[in-house]
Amino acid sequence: MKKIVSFILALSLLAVCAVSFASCSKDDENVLKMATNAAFPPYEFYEGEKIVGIDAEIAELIAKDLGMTLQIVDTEFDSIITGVTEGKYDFGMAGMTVTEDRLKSVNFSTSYAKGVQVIIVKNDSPITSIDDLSADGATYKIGVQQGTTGDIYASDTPENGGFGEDRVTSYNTGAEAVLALTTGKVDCVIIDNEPAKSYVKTYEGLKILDTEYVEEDYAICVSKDNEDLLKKINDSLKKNTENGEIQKIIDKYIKADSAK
């Protein structure tokens, strides 16, 4: 009798176990997963415990459109293709532009937002320019965030508009780039526009300096194998492009912005 109890028992627990692997797994399933860099304001951002900004806020229409639930993890910036063609994460989205090289590892959205790469410098840099950079026998040391196309750009051979990688300093976010600046370990910072206007109010004794250094569009990574997520994504942004909730929620970031 004890084992027939027992068996009856060891029955009933698998039973429950098996309804709630089945219920995580449709909680899964809902759950779309975007992986991004919360140290880009005004694109993404901490608000006390939460991830807020431009992009979380698209990201949170695109879920809706799909039925979803979103789940926005925070990860360093180079690591999200990575963890996007591995399957850990559905899509990237962090201010990230379109470049060659990211597309021989997934594919991308059409654009969302435009970006301007600028550089920072401080009050009483001898930088006035972009040319300054450029310059025969400039020896100007210049920090960014790694990984990002400020990156990529700079570390580029001057045949190709950079500046050579001996000149560049990588950091894992933009704030330790500016935090460089300030303590004079590198001479200028080469990032976004919108989070350059953020930086500039958080740290005193900088400026942005009245010259643009590349003009690019900002667009969703997809695995190459999520054709479907892909397309739902193209449609999700048409759809809310054409109905004008796009630009409302870029014009309240960067309007908030500059206002303060």
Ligand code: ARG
The other form holds:
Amino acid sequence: MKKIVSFILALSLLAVCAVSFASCSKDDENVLKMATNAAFPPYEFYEGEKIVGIDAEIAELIAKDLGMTLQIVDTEFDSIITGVTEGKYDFGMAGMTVTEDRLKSVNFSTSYAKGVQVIIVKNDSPITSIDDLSADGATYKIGVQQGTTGDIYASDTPENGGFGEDRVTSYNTGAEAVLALTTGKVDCVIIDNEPAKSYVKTYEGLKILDTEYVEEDYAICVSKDNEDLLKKINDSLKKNTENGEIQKIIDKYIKADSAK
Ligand code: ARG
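Okay, that was the form predicted alone. Show me the form predicted together with arginine (ARG) next.
Let's see the whole complex now, leading with the same chain.
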């Protein structure tokens, strides 16, 4: 009798373990983990405690299509790709530009938006165009966000269209770079056009130069080991482009009249 009781006890214990283990791993399986750098309005930024923006809302559509719960992790822009390749995150979405170099480490989805690198200066700046920055003997200091395309292009040698890394100071976020501009630590900031518009609205006395620097495609990055997820993301992007949901989100954050 005693034996039977302990046998039943052991069995039920086993069952409890199995159930909790299953539910635990099932929960994990149902979470879609996205890495971003949430200081990049209107693509990702904080509204109170919550990360919102174009990327956050498109990611929400994708998670819904996959029947999963989206979890957004805010991290340094510079560490998104490494985190994705190491499997720490399922994908990275951060107004991220597709570049040859990044394609060596990750796959990119189809592009869901375009970006342009622009130059922000103070209203009374002597810099009036990109040529003023590259002119012979020019020493203007340039602020960028660490590891972004603005940083990569600007830090390149003059022969390659850059200004040389000695003239470039990189900051953790675009907002910090713009702050450095307002306090005169740098003479201009090179950054993507939509965040630029948003910063110029937030900080007084700044303007965006008319000259456009480089045009880019934004896409979602996924580990090269996860072709399946890439396909599902692309299917969801296609569906939500065709039914107009993505355009709705973009219009919500970028007012048609503010497009130049
Ligand atoms: N488009 C640029 C790049 O890919 C800047 C992106 C910065 N994104 C961010 N969430 N801070 O390098």
